[in-house]
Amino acid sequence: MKNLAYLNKFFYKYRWRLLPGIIFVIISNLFAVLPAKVIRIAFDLVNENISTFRLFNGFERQDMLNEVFNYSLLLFGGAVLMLALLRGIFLFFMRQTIILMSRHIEYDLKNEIYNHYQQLSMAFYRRNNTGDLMNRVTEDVSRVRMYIGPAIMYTINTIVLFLLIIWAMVSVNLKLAIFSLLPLPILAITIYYVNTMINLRSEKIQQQLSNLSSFVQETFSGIRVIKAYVREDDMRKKFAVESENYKSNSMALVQVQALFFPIMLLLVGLSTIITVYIGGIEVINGTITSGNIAEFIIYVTQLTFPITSLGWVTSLIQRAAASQKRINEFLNTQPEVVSKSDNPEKIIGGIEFKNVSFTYPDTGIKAIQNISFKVQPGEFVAIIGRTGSGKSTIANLLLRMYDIDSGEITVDGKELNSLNLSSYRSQVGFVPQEVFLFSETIRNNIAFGLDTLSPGKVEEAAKSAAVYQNIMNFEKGFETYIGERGITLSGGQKQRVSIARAIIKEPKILIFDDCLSAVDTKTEEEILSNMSSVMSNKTTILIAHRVSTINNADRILVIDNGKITEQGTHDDLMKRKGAYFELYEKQLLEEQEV
């Protein structure tokens, strides 16, 4: 239960829902126990007066006695119905307090997990797959809610009912009560041993469900590749294997439960037999009446559902504990990148790297080594190099997606990690290499980084990114709905919408991470021409693999194996005839061959 102890703060928060719920449980169970006493009185009344009724056989007074019996039994029957109705009313109130409380806690817990996800660093998302993240905030929370609501409700209900029934039994006859409840310790021992098995198998089920969710999510995300390579049958077979593993784990849990429930029913039935046998002996001895046997049988029958539900409740608690353990693992994960300042600051755009080195924590790959360079506010600096040379890492470090291992990054002379993170990122426009668009309208995707939107701003940003005409060719223009991950648009259109999304913020620093790779040379020239006014007075870092994209940069950094090998203007680097010259000549030759 130590994993579920995390939820205690929610119970305290909603204590004014939980406490009335407990009171309603107690009251409803009082009305559940009382009918047995009413039936005992009615049973004894009939049993004791049946001989009197027969004595008046053939006399007029027998009809009068018959009416008295009928009215008495009708009165007792009405009392039982009234008690059942009152119990039902308080059961309704019980569910309206405890079950509603569980829904409120579910809402709070989901929000807490999601908000915590937002605070975690990029390294966390590289270590964990999307399916598992989704499963913990959906399926795992749903299982925890079953503990918070039904499991707690039925547990309290069972405890209260047990205490009331045992008190009622003992007050009638201690010996009969002891013998009737004799099988219960065996049940307790059975539950003790079964709990461990349920817990272990529940954890396996949850883990396999995460694997299954991740597989499905990845399949749908890569559906184009699957269809292009005609691998549908292969993916179906793999899905069948994952489903089979989930089914096997689920069946293993069901097998335990299938054995558990019959054992409980057997023990309850044994209690009934013992009650009738011992009760009969006590009636013969004159210590109790036959009505008391009927009363005890009702009590034992009333214990049947709580005892039967005990296994189900145990399963719910164990599953919830397994799920909460998985949730706690993520909630206890601390973000590697933390904002150390609460004061937002305006930035100008001066950037400096001083002997910066960085190794990706999840893979151990050393991305950059002792890199140093300086960018003046408003300067246009380009970075070029081979794939895997560390270009995108510089962009990630500038956005502070990761903290550096050694060295120092400053913005306007202040250490990057000393700035308010949200304020800093809000003043940086970033276009990633792998474009991500939301399943929204084109207008909302472009305006994503804005809190308020002024008229015409989206259209202006689209024109600067050379995507305005493409958008207007759609039937609904800027209100065109983009499919998941921007599947409606071509690769070049997605990149240009992403550029528009970055520049509409009017940031002080612009970072383009190889964002023109999916457009042709003519469109590239149009975008750079349109953006010349946008880039003025803004510090611009342009990462590219085509030399034609960067030859107008104020300064070019050539990176290889995580180190700066050359830097200077296009003309300076061409005169040196080093790595940049070779790259330029090679790309020029490739264009001529095409």
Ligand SMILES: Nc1ncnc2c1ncn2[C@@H]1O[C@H](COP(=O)(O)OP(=O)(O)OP(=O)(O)O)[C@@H](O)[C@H]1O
Contents of the next structure:
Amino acid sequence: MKNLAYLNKFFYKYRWRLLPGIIFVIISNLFAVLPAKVIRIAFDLVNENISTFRLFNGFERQDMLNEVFNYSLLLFGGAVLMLALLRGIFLFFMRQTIILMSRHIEYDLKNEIYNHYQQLSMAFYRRNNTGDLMNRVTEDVSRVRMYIGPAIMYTINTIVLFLLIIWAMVSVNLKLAIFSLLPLPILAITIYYVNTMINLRSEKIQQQLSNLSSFVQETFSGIRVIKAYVREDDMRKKFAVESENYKSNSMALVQVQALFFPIMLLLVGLSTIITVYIGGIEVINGTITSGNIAEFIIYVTQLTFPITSLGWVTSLIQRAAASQKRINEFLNTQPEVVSKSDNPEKIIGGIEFKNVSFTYPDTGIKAIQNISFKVQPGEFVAIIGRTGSGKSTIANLLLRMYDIDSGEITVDGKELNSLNLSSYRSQVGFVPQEVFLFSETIRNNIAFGLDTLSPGKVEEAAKSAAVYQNIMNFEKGFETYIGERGITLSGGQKQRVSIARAIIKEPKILIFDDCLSAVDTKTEEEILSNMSSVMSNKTTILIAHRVSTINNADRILVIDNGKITEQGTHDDLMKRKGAYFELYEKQLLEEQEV
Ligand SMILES: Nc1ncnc2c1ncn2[C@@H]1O[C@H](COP(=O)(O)OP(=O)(O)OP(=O)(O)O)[C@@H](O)[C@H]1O
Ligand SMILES: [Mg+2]
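Switch from the form predicted on its own to the form predicted in complex with this ligand and give that structure.
To see the whole picture, the full complex is given below, headed by that same chain.
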């Protein structure tokens, strides 16, 4: 319950829905209890007058009496119907207020969680898996909503109905009241246990279902590999095993579910029998009328649903509390990388790394050790090095995806940590090594980083990235959809769309992380020559594997094992005859072989 206290702020926010809701619950229950009384009166009327009626057997008066009798019964019937109608109307209002409130709160909570997600840093995303993150916004919030809506509504409903009925019963006959209520606590407890069991088993099924769907999903995404390696039969067998698991879990659930109604009917039946038996004795004693028995039977039946819902509601609340606990844990996670300044600043683009070291927090891999280098505004610096040497890490650090362990990174002489993060990042164009494009049109993908779009800009960026002609060859040009719903771009096309997305921002700093690996040398040259105008008076950091990509750079940093081993221009490094020279020779040989 402590965890659910978090939601109280929402109850306060929507108090003008909650309060009327509670009033509607009370009123609807008043109308629910009254019919039993009307029926009791009708019952007693019949009972008392039946002998009078018989007395006039054979007389004309009997017909008249019959008419009066029928008329009054009709009236009582009408009254019961009327009360049911009124109850229905207030039940409608109750749902309209409380359940609507729960939907509003669900919406608010989802937005709150989503906003928090966006603030959290990369390290958080590495620690948590995607399925888990998605579950919080969907599954967990739905469970919490079950508490805010149905659970609260039924709890209030049960309490009010209970008080009203018990009061009505006790005011008629205390002894009968106690006896007929006797089996109900047993009902509540049993239903609670059955419900917990149902929930446990449902949970297992849910888990199994998600295993099953991720299995199927992986099959679909890996279908090319599966077919190429002729693993269809093997996959089918694995699927059958997963399916079997799901089936046996489902059957276990059905077993418990089947218990639910028999138990309920049994205990309610018991209650009714006791009512009739004890009630009969009381009628014989003359303390109550037979109409009272009818009244009591109606009360007992009316209590059945609230009592069963009590068990259901308890488990709803327990699940909601568990979900809210997960949500709270996550909402309390503070982003590691925080912006320390509120005022946006324009940057020029000078970068300096001073003795920077960095270890990935989740894996403990020392990716960067004591690196120092300086990039003047407008300079073109290339980084080259073996795979796993720490090149992408430098790019990550420059974007401040992570905070460094020691040393200092400065931009225009100011410490990176002291800059306004979003303003800084918006002035950096980044082409990540692993291209990610959204399932959107090509135009929207390229314009992704812009708030407003002036005409012709997307085309211009596409031309600079040497992808314009490719796009125009598609039937719908820039309006072509990419991804699941649309076409699949080739690796090189994707990389170039990703480049266009970075340069359209006209950033002060451009970071290209190995973004030409999937294009051929000719296209690479085209991009680089197009780019020279884009890159003019922008600081450019180009990470590459091929020497041919970078020999025009103002300066080249050679990285190995997280350290800078050599730096200088192409010519300098060639003269040194070190690692760079070796790399060059090797790649030259490879090219000649091709
Ligand atoms: N997000 C991460 N979390 C933990 N460790 C990481 C992460 N990214 C990279 N590493 C590790 O840090 C080291 C440097 O990786 P990095 O990606 O910087 O290499 P790279 O030079 O870009 O390699 P490549 O040329 O293959 O892209 C590697 O040992 C890698 O396993
Ligand atoms: Mg890399």
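What you see is a predicted model, and the numbers here were worked out from it, not measured in a lab. Numbering follows the first chain given and starts at 1. In this text, the rigid core denotes the largest set of C-alpha atoms whose superposition between the two forms falls within 1.5 Å.
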Answer yes if the CA of Ile223 moves 2 Å or more between the two forms after aligning the rigid core, and no otherwise. yes
C-alpha of Asn370 moved at least 2 Å between the two forms on rigid core: no
Superpose the two forms on their rigid core, then report whether the C-alpha of Asn211 is displaced by 2 angstroms or more between the two forms. yes
To one decimal place, what C-alpha displacement in Å is found for Val268 between the two forms with the rigid core superposed? 2.6
